[in-house]
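The chain below stands alone and is given as structure tokens, in the form predicted alone.
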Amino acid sequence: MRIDLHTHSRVSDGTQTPTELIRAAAAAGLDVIALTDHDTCAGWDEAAEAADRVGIGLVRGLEISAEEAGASVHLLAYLPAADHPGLAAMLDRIRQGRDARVPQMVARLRELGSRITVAEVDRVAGPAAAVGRPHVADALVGLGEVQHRNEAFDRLLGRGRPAYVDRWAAPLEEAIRTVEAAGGVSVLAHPWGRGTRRHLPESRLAELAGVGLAGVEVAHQDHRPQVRRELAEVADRLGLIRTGSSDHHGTGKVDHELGCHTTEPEMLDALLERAGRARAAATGDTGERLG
């Protein structure tokens, strides 16, 4: 069984819709796949029904935008209650400063004789329904200023590049409690690549196990080998959750392929049951299902 828990659509900042991407799934081999995007969860109802036609199971989820220590990260939680009051408010005032920030970094980016809009920002977001720096990368790459997504972050819109602006995200601990409060489970998104390692070492992952993390995304390609075998060392010493995933974002982001890495069966049951508890603490509910 391949099962990739971490992809994204154009919900988000993906370049696929939901369907799309769940046919690419079906056709890469998958036989489940999570869709998981940016602090939303606008995409399920349409990657559900996609599921179900093309016969694979589906793993309902979104990637939290939070901090630690000052630190950007990410909480992958899976099969939380979209409706509940805690989460809801929650992901509404991460997506709020998503766009608020818009405008200021498009202001900066005309002030270093850029081109953009925040109209072509929106055009290139088209229906997402958290709008963010990837689509401003994206319209400086349709204004052709620069080549591709990664450039645009590394010149322009990276954490202490001209045109960053910062934005409100949720607060690491209070994320994972409010993802267990609304019947999910949740997951650190590539804890130990993109510069994070450093605020989140052993300690501290044994200190959010307590407050109710349930895993870390171990197979990631930020993640070199040996990082990977360290940290699925400490997952096994804290009785964590190990998860693997492509983080696809479908044209948007390269060397993510669907399926390059992926979860073994057994940690995905641990997932299931898991949140089948968080389910039944929250609501009373009992079963554990994907979809």
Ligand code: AMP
The other form holds:
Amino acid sequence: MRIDLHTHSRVSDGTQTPTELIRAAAAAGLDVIALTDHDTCAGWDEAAEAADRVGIGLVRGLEISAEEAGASVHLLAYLPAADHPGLAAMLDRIRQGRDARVPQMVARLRELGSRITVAEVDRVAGPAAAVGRPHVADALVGLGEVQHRNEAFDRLLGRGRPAYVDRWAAPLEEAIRTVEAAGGVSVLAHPWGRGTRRHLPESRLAELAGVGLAGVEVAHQDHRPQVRRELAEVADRLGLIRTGSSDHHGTGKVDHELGCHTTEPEMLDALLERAGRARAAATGDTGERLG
Ligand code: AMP
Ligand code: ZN
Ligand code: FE
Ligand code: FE
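Can you swap the form predicted alone for the form predicted together with this ligand?
First the chain shown before, then all remaining chains and molecules of the complex.
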């Protein structure tokens, strides 16, 4: 059983359609894949159809842009009701922040001498429901102004770089509570990668578990092996589910091939069981059946 619970499609900043992603997952020998586009559930229906056709399991998920003590933190949410009013409102607000940021980034880049336009970013983003810096980066690549996404982030778009523009993200505890209210399950994405470790020490993870956090992504390319070992020990102490995933973005991110990290079947079972309970609580269904 090979399980990958963190992937992106063109519905956010991956480079494959949901159908192409699911086909690639089957070809990579995966049995279960979660589609976790940034801040949107818009890819779920297409992914579900494709998963049915190729005969692999799909877990409907998303990766929510959250914020903890001013730092950007990503929260994976699995199996929430996409139409839950609180969740839908939170995601709308995040996507509005994404949309509003594009002309601001374009203006900064033009001041720096770029020929980029908002129309070009829109064209590159195509069907994306959640537009992001990777699309701006791709537009710059298309104009021949940078070589690849990575260079655009390093020189221009990363935090602290000249074309960086902040945007609204959901306070982390609020995001966790909202996911649970929507009948879903929360797992912190790459919590100890890219400078967020100091904001999320064991004591804070324990508090978040009390708020409703169900798990942490342990195996991820942003975590060195030693970090994975330490985080796994913390997860076990706190009773948190441990996941492992690729964070695949098609060709948009190197070294994140499908299945490069995977989740143990028992961990997926625990996650699904927890989602079942959250859903029952959210819908008032006690799980009892009259018969
Ligand atoms: P945004 O969602 O607009 O804040 O942009 C963040 C996204 O860009 C995340 O999904 C990352 O996966 C992606 N990203 C961050 N740094 C890089 C990089 N150096 N190269 C390619 N993608 C990146
Ligand atoms: Zn991404
Ligand atoms: Fe992430
Ligand atoms: Fe991701």
